[in-house]
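Just the one chain here, the form predicted alone, laid out as structure tokens.
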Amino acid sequence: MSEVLTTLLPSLVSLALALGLALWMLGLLARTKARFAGRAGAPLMQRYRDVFKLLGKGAVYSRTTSAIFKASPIVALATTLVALSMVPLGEVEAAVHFDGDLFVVAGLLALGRFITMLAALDTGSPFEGMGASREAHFGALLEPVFLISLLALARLTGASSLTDMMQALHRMDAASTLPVVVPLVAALGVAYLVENSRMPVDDPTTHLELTMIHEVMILDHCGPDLAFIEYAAALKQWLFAALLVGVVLPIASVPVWASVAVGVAGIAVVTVAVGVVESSMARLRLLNVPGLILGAGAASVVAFLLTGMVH
């Protein structure tokens, strides 16, 4: 029993850190953007206060909505939690890992997006329907990019589990894998921005319904439902940041707890980098977003093809 606990403890701790620090990551992102704007910014713990405040409020439902609308926040949070449990942090194994888990992660993220779009359509609001349409459009373009990127990583490492992929990648020669890693990081970076509705794809701070994507789909949610959605969004950003850190940072042959610390530090660096991108770029026109996603798709295909040269 002690050996099993010793093996599982780092995985459980890394998952607990994700659950506990995901909202802090959003606070760090907001603080980075505020500093670029010349402001002090909100406290790093402000997101926790916002979520707990929402949890203490009641929920109001429109008469036009059905059980789909009420269930969507819980389903979105559950799918994100399960997907996050399959993503490793550095050298630490994911809490849940098995052959082919990359397809399950992609499927769970797609399911969370689908239920959110259904809830937006369930309200009968033309604005939320417009946001759902945009989300469906960009999601249909992004999912192949994300899958091809993961398949390129699988082909490069010869593994079919995200945990095994990351551990194998960290033990490969960095110089030989660089031609694959560079386009792979570019593709996953765009996937991070699109999947999480960040700039330059979407402006999460805007209040103009005509330009919003994710935020307009959750306009009718309030109270605990909105808290679940906000927390799920934070966990999803941690998930994509963990994938980027795993691909970029060669953290092999280090103690397991040092790997956890390096992984968390890497996620903080990715968060700050996203804040820099959001502070230095304007939001793209909606008609130009598919071009950005297709460019990421080209990078993922290049990475997949170059894996043959590494071997």
Second form
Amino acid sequence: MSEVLTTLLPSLVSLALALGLALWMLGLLARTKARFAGRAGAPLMQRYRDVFKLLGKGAVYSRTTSAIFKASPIVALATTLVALSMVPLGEVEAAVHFDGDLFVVAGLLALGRFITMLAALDTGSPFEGMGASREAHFGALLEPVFLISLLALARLTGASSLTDMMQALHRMDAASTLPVVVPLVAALGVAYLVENSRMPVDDPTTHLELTMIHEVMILDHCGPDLAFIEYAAALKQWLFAALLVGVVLPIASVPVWASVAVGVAGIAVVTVAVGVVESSMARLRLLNVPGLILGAGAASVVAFLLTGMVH
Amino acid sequence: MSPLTLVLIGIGLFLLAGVLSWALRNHGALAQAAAGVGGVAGALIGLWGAGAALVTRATYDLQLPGSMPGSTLHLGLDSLSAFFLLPVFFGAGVATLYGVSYLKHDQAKRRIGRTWFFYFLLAASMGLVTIARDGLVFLIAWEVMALSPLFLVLFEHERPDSRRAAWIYMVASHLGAACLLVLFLLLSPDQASLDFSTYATSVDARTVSPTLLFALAVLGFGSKAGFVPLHVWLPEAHPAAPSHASALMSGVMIKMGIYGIVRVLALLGTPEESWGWALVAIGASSGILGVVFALAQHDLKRLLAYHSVENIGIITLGLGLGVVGWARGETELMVLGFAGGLLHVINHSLFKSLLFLGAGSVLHSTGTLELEKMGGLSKRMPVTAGTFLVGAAAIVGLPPLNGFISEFLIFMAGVAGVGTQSASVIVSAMVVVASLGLIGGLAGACFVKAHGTVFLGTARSDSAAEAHEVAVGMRFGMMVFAIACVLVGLGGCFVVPLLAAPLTVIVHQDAALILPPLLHAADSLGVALTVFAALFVVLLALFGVRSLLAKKQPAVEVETWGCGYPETTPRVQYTASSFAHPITRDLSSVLRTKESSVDLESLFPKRGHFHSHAPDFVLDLWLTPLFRRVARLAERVRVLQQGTVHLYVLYIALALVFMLMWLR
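I have the form predicted alone already, so could you send the form predicted in complex with its partner chain?
Below is the whole assembly, all chains and molecules, this chain first.
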């Protein structure tokens, strides 16, 4: 019983916190950007209201679409949610962890992206096809970057599950792992920006369909479907933030409940940092995004090679 | 009955079905019936035999006296042969069912008898290749296997591109066979006995360097498997054959190249580490170039053929890590690498056959394979669309389907590789993981493009708008493969430990040593299975929530939102080429896509057009000039051939003199 209390319960609580606070995190990001722009900004809870409002609305489906279009929001949300259960929040164990779980996480995220892109093509809309095409392009380039980064962690820690990797990393001497952690944060940071359609890759607040990536793919979704998609996007952002927190978290030996709090605080810090990046950068031209991803790839390879120096 | 006998009966039934349907070619329906019954019966009996051999893990041997003095016809069945027989019998059996239905409207034509004859000859010879235990039998079976598809490729022989495809195929497969002839002679210790048992025991007695033998095997078998740059025949030959035959060629026949390499590895014993690097390099280049070429295609079958090159690359990445681990004595790396490669052989045979059958159904009902003329077929062909989607998700390696399981094993081999102390192993493991990730991402893009433009959106041409679902037999064939993809995916934790049997044959090590890494991976896959179950529950729950919400606010149907522009036509949709354009533009230096267009100009533009074609640069820029140069050289040698008897007598005399001097 005590074992359940010390390991499983904190994991479940941190998962519940992710489900509960992911929309708050988006509010925090919006608030950060608003403050930079000199505005007061929307209330932190605004995203909850948006999602609940959407849940209460009726759906409108295009006559062109098929079952894939209706399935995609559900699959996107379910895959992200289940993937999230395998990602540790900093020092706290993930609810489910086993050797090789990182590949299942990557696979589930890819499944969500795959069906979202198909749903975009299902509408027959040129705009959504354009969005799907860009998503496919950047997603394909990012896949090896993400995997090499995690492989570098695997090599550094000798572990092969995300939870074990993070915990082992926190037990290592922070000064000696620094040469690996710095390029790793760069690579995973770019992965965060690309996967979650943030500036400088994609502008989630733009009003021109021709310049969008993620938003234009979901142009025809509305009502509960759009609520699911928005929530899935928030959870995915939490997932990538949790990975970043796990890599940069400097402390290990605190009581387990304290590390839950530290994890959530870490997510808030990452979110504010992303808000600062978004506010201080212009969006890249689409043609230059592959360069950014290749740069992240180079950083991940550097991190991987430098793991050999740490021992 | 011994499993080997069952396998032989299965092969015999295939041959019988082929001969019967050829003999009955003037009676279309009877020929079809003979093919269907013989094909299915042969497949079932053969699968029973191969399955029994895998379960017992025993080796079965059969020696028959040969016609030439001193020669014996040596056949055998071990776990490795049995493993490769599974896709042969399963693929051939299910594709037969589909083919009977597919060829129904061609029934009146006599060519279906010929098609079935060569189809079954191909299936039977593949069976024979896997159970051959001496070089002569192997090479004869190999040659039959190499030649019979030629006649399948020539199914529509009146078309010039079919004849070109057959020509390229024949050249490629014979260049490969030439290497194999040398290989089998050099493998033999005294160049007298070609029996495999003497190959295996003569490791020390051999004078030839094993690396040379390995290189010959990679060249010879690699041309069949479709390693870049020996892949040029695949995108030509596979689209030209009837679809059930392309399924058999792409799903199963190219795996015989992999079988050959694995069998030679088993015969050669402990490998050099450099062989593993070579395989990793070949795998990475085949995998990445295969998918990149696929992205640039807009013919569905050509696209699928390039994906076969890609998947052969994935298999080779796994085998490469396996060889590196074997050479280094890293058991976990060796086991997971080989296991991933081998399982991907089975998996690819399932989803690639499925996808080719799906392409066949699309061709059958629209009359075209041109992606830009399709669209919206999922409404008119729901079964084809649904099974094609399963195949597409499986080939991309998405959970919880079978492609994910084999790629998971290769990924885990990569993790095992970076856990070692050797720099070269670590780098090759990283290359494998990075390439597999890139291949997966690009394959995802390519199959979103393929499935999206064919089945989703609205019809881009009249033929697509009038498409209809295919006959029951064809639907059944596709569904069997789709169900198999799902079952292997969900049952990964049960399938993976079974791979120990063929692995012991390859590396000659005890199962007790091989099993632990497999069981460890299976444990992970077991947890993953519960994760997939949770995913299913969450899906159901979300579906329920949405249905409840929909009761309060019923859904409305309207036109697709066109940003306020109401007059829309199917032509505004993103095409396959435009979907892939961001990626193909990035890689234009590799692809060398030829584009020609008439742009729209002035205020009242006239018709514009755009045409693009992605040639295979290996064929057009490397091989065609090379062969042209060879032909020019050969022209010069023709001076020797004057057609006068006197001259030939002189040649004979000169040859005799030379021989006498040389052999003195």
